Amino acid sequence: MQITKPWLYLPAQVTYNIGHPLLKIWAKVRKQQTFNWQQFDWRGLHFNNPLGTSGGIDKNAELIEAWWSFGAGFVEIGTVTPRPQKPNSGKILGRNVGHLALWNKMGFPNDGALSVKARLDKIRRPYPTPLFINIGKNRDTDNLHASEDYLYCIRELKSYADVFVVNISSPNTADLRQLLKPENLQILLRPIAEECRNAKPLILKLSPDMSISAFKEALDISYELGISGWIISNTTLNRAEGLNFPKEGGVSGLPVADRAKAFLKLAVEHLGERRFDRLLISSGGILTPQDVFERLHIGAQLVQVYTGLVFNGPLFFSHVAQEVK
């Protein structure tokens, strides 16, 4: 892949720091775009197109209107935790252009639910696209009390979210993925699902590092509890040959693409007809318009992009819409 994007010559952390204010400025001076392709309605929500942003790209609800201006079909913010928290210590971001890979060890840094709530309160309704809010627990909340953190976020933000995303699959919060184990998943999800029943759709974000049997069991447990859908998948702890990222932290981009596709296919096969009233969202390794179309062909109703925006820029939504034509 020929690199023609100047920001890719800057260190990843520098690009991240300057990217947010630049995106907001760029969005203000451009005409808002809406790309209508493969439109569909689901549980009272209308999607102009099935391509949206992934959690992690806008942790504090600062770029929602910017992504709308670039033509995203839906926007996800977060991960939001009840209380503000800083990033993990040390280096937290890295990039490998040759492997089309990103590495992060952030650990849910955000301003906290109340600050995000105040920011959302300033955005005019109705939203031009559905808004997903990704929620997590604070790192100092033990797993036995994790559901309380998720419930707090839901109760504070339910007036602003169209969909909630439960994030227990990030590798950057110690022991968080333990909540994906069957005996823990039941305990965590039951009160959260009950809180959202007949109120807001609830999506579970799964890990690409699960075993096949654990992945299937997580689908079954969450389905029975009434989860509205799944994001497949999060970042990976696996390292492709030649990647010199630290062993801690998650990798996104091309190295996770095959696993994300395989798990999407597995979900389609395992759920069978059960999936038709639920939402399957594919994330991980979406780098080209063809990647988007492939995931939709496999069976995803929605596709999320993060690393693809880093390597291609925010006009990626426009490029995909042009390819549709």
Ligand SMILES: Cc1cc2nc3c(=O)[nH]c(=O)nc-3n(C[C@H](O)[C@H](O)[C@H](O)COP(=O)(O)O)c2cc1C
Given for the second form:
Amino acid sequence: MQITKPWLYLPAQVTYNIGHPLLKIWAKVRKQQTFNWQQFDWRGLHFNNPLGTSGGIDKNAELIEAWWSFGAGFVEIGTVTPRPQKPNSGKILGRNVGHLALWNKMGFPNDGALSVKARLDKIRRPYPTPLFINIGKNRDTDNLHASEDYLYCIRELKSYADVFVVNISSPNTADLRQLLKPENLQILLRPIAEECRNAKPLILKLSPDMSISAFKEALDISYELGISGWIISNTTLNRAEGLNFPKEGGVSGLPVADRAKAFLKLAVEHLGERRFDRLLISSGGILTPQDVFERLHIGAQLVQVYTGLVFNGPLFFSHVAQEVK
Ligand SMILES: Cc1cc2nc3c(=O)[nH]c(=O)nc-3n(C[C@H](O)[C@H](O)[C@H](O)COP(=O)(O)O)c2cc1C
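Structure of the form predicted in complex with the ligand, please, following the form predicted alone?
Below is the whole assembly, all chains and molecules, this chain first.
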């Protein structure tokens, strides 16, 4: 991929800071576009196309209308936590253009569930696409009480969400990934699944750093608890050779692509027929239209992008739709 985007010459954090207001202005001055390809209906939700935004790209529900305007098939906001919180200290964002990779150590900075709720309240219904709300726990909530944080977010935001995403796979909140361990996952998910049963689809976002057996076990446990689907996957703690990011923090983009694909394949195989009434969503290293089609071909019904939008810009939705033609 040729990198000709001016924002890639600025430091990653600067691009991040100016990106939101610029994206909003850009979205406002262009004609809203809707791309209809591989339309998909699932549990009463209609997707014009299967390509959407990934968690973290709009933590505070400030860009929903912009993503709609650029033609996303669905939009995810968050991760939202019950109380507002600041980012982790120190450097929290990096970029390596040669490796088509981002690095972040953000740790769920967000305005908190009530501020996000106030912002969502101003958006007119019906939404043109499904809205996913990604929820997390505050960093000072210990794992024993984590489910209370997720329940709080669901109760506060349920009239705005079409789908909830439970994020316990970020590497940037201490011990969060411990909740993916089978013995903890049961305890965490049971009350959350109960709360959402017959109300909202609930999706679990998995980590690319799980062992194969832990990954399969997490699928089985969450399937049995009635989880509606899985996002495969979040950022990785692994470092590709030559990638000089700090040891802590999650890497996204090309270095996570192989693992995201391998785990998607594994989920398709392992779930077998069980996957047909659930949703498989691929995330990780989707950088070209061909990557989108490949993930759909492997068996994802939906595909999400974050790093791909940083490297390609928001017209990526349009480029993919053109390739379909
Ligand atoms: C800067 C940054 C912040 C992120 N924040 C979140 C987040 O708050 N919640 C979440 O579930 N995932 C978050 N992610 C992970 C992405 O949603 C996505 O799963 C991951 O980056 C892999 O996809 P990609 O290669 O398309 O970026 C973040 C990723 C990046 C790069």
